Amino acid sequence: MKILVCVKQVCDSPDTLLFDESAGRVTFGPHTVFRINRYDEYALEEALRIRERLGDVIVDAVSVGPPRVGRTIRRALEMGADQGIHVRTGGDDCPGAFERAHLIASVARGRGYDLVLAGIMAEDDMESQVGALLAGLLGYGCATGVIFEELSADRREVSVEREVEGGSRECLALVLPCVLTIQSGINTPRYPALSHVLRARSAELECIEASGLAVPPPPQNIVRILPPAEGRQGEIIGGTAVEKAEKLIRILREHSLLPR
C-alpha cells in the first residue's frame, strides 16, 4: 500500500511578514522563520499509524515551493516518511492552491498511491482548496475534516467520520484510492525520533522541476491585497461614578443612541 501525504511550508509567525502597499502583496522579512503547516502534521501522524498498523505501508511526502521548503520535507522525514518529493519552483513565493494541486496531481498520476492525505487547510492562506482540488484531478474520491478514519480489513476501502457544523459527525464509507483531509485533534502528531532525524539530514529528495509539468493558467489572480482598516479609537471615561454617568449619557446623545 503506499499513501501520499501533502505538507506545505509556512512562516511561524505573522509578524515577521512585511506589506508591500504599492505593490499590493505581502513579502517575507529577513527574520522569518519557516515550518511544516501543523494541520499537515495531522495528516502525516495519521499515515504513519497507518503503517504502524499495517505493516507493508510506504509513505512519502510531496510539498510545492522554492528551494527553501526542502528543509519542511526533511521534517517529514524526521517524523517517519519513508522518501520525500520537492515539487521546486523559482521565487520566493509559494504558489496558489488550483496551481500546487495540479503540480501535485502530476507528480501522483501513475505512482500507484492508493491514500492521499492533506491537512483541512493551511495556516497561511486557509483555503481549504487543495485536497479537494486534487481528489478532483485524480478522479478519486474525497471527504474533508477527517476526525477518524479506518481501513478495511481488505484494503479496499476505508470508512471516514467527518466534522459537520453544529457539532455533529458525517460517517461515509470510500472506495480506495481517495483523498482525505485531516482535521485537528484526529491524533497528536509525534516528536522525531532521533534515528529518523539522523537518516534525514542525508536523504536523497526527489525534486522536480515545476516548469517541466504541464499546469493550465490559474483561474483566478490576486489584483490586490489591502491592509484591515483600522478601529476607532476607544475613549476612557474618568471621574466620580456620579460624573461618569453624565459623560456616558452626553456621548450617547451626541451619537443619537438616546433621546435628548
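Quick caveat, the model's predicted, so the values are computed rather than measured. Just so we're on the same page, rigid core means the largest C-alpha set that superposes within 1.5 Å between forms. Residue numbers count along the first chain shown, from 1. Compared with the form predicted together with the partner chain:
- Residue 14 is not among the residues whose C-alpha shifts by 2 Å or more between these two forms once the rigid core is aligned; its shift stays under 2 Å.
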Contents of the next structure:
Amino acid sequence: MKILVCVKQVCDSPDTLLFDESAGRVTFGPHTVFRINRYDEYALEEALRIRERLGDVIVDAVSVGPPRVGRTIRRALEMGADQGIHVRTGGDDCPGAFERAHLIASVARGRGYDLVLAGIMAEDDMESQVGALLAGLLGYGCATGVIFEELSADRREVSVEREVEGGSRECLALVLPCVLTIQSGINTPRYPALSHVLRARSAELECIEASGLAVPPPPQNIVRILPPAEGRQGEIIGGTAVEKAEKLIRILREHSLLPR
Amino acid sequence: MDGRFFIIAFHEGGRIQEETWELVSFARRCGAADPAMIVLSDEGTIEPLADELAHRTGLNVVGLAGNHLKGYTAEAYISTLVPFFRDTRGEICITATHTSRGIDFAPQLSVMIDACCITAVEDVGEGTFIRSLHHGRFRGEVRADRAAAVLTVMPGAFAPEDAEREKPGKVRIVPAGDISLSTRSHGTRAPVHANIGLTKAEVVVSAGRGVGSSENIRLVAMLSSLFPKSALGATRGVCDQGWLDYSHQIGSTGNTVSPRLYLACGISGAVQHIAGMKNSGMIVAVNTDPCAAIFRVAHYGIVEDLTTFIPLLVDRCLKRE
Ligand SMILES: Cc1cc2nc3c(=O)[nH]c(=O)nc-3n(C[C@H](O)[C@H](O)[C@H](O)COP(=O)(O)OP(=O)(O)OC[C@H]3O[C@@H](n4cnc5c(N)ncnc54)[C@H](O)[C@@H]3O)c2cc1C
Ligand SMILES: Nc1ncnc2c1ncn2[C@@H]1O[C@H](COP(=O)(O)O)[C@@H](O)[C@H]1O
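Output block for the form predicted together with the partner chain, input the form predicted alone:
Now the full complex is given, and it begins with the chain already shown.
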C-alpha cells in the first residue's frame, strides 16, 4: 500500500512579513521563520500510524514550493516518511492552490497511491482547496475534515468521520483510492526520533522542476494584497501594565461584571 | 454581473442552514439580477425545503431530487450538479457557504465543470472577491478568470437577507435520476464533547496557545475564579495540545457561547474561534501581538504578556477588596 502525504511550508511568524501597501504585495522579512503546516503534521502522523498498523506501507511526502521547502520535506522524513518529493518552483512564493494541486496531481499520477492525505487547510492562505482539488484531478473520492479513519481489513475501503459545525461528525465510507483532508486533533503528532533525524539529514530528496510539468493557466488570480478589513474598533487600553490592570478592573466593575 | 447566479442551499434534519440567507445578500452585492436557488435532497423531503426557500427569498428554486441524496456526501452532490450545469452556457456563478460542506464539494465541482474556485470569500470588490490571509492580517483580492466560478462565502460576512416575501419564487423539482455512488453515508453522530456549564456561564475566561504551556492554564483558571458563574474556555489549539480537554473548546467546531463577558487570553482570533464567541456582551483580549485579529472584535484590548499580566491583574483585584 502506498500513501502520499501533502505537506506545505508556512510562515511561523506572520508579524515578520513585510507589507508594501502601494504595490499590494507581501514579502518575507529577514526574520521570517518557516515550519510545516500544523494540519499536515496530523496528516503525516496518521499515515505513519497506518504504516505501523499494517506493515507493508510506503509513506511519501510531497511539497510544492521554492528551494526553502526542502527543509519541511526533511522534517517529514525526520518524523518517519519513507521518501520526500520536492516539486520545485521558481521565485520566493508558493503558486496558487490550483497550480499546486495540478503539480501534485501530475506527480501522483502513475505512482499508484492508494491514499492521499492532506491537511484540512493551509494556515497562511486558508483556502482549504488543495486536497479536494487533487481528488477531482485524480478522479479519486474525497472526504474533508477527517477526525477519525479506519481501513477495512481487505484495504478496499476506509470508514471516516468528518467533523462538521458544532463538533458533530458525519460518518461515511469511501472506496480506495481516495483523498482525505485531515483535521487537527485526530492524533498527537510524534517528535522525530533521533535515528530518523540522522537518516533524514543524508536522505536524497526526489527533486522535480515544476517548470517541466504541464499546468493549465490558473482560473483565478490574486490581483493584490490589501490591509486588514476595517473592523469595529474597540479600545486598546494604554499605560503601564499596572495602569492597564486598574483600568480594566474599573471598567469591569462599572459594568457589574466583577464584584466590588 | 451578467449570466446566471446559483445559490446552493444546505440543509440538515429538514431545516435550511441559516447561512443560506447570507448568500442571498451576497448575490445582491455581486449585482446578480436574478439569482436562483438550488437545493438537493431525496424525493420525500425536497418539496417542503424548496417551498421554504421560495417563500423566504422570493427567488426561483430548483429542487434536485434523488434517492442518492438522502444523506450528504460530496460525491452525491457533485454527481447531481455536474449534469445539471453541463448545458449552461456563458457566465455562471455557483455559490455555497464556506462550511464543512462547502469546503467538501466546491473544489471538486470546480474541477469537473472547469470553473475557478475561490473559497472563504468575505467581501466583493470591483469584479473581484476579497478573502482573508494569515488569519485576517492581510486580505487578498482575487479575480475570476473563467466564465464559470464556484465560490464559498464565509459565514457571518454578509448580513442575512430573510424576510417573508409577498410573492414566492417559482419552484421546479427536477428528478436527478438514479445515480449509484461509491461513497456510502452512515449518518451523523452527535458532538462527543458538549459542555453545558460553559454555555450557561455569565463569564467565560478562555485560554489560547499563547498561554505557552499546560502549567500556565493555571493562570487562566485563577483569573476565571475571580468571577462568580464563570467557566474556563479554550481554543482548539489548546485542546489539540492536550492542555484542556475538548469540552472546553469554543468555536465553529466546538461550543458556541454568548456570556456577558468573554476574556480571551493568548488567542489570535481565528474566524473559527470568533464564530463561537462573537455574540458575547463584552469582549476583552490580552495578547502580545498588537496586530492580532482578536483585537478587531474586542471591546477592550490589552497588549501585554499574559504570564505577567494575569498575575498582576489578579493581585490588583484582590487587593482592592
Ligand atoms: C475546520 C476548522 C475548524 C476549526 N474550529 C475551531 C474551533 O471551533 N475553535 C477554535 O478555537 N479553533 C478552531 N479552528 C482552529 C483555528 O483556525 C485556529 O488555528 C485556532 O483558533 C488558533 O488557536 P489559538 O488562538 O490558541 O492559537 P494561535 O493562533 O497560535 O495564537 C496564539 C496567540 O497567542 C499570542 N501570544 C503568544 N504568547 C503570548 C503571551 N505570552 N501573552 C499573550 N499572548 C500571547 C500570539 O500573539 C497569538 O496571537 C478550526 C480550524 C479549522 C480548519
Ligand atoms: N505547496 C504545497 N505543497 C504540498 N502540499 C500542499 C501545498 N499547498 C497545500 N498543500 C496541501 O493542501 C492542504 C490544504 O491547503 P490549502 O488548500 O492551500 O488550504 C495543506 O494542508 C497541504 O496538505
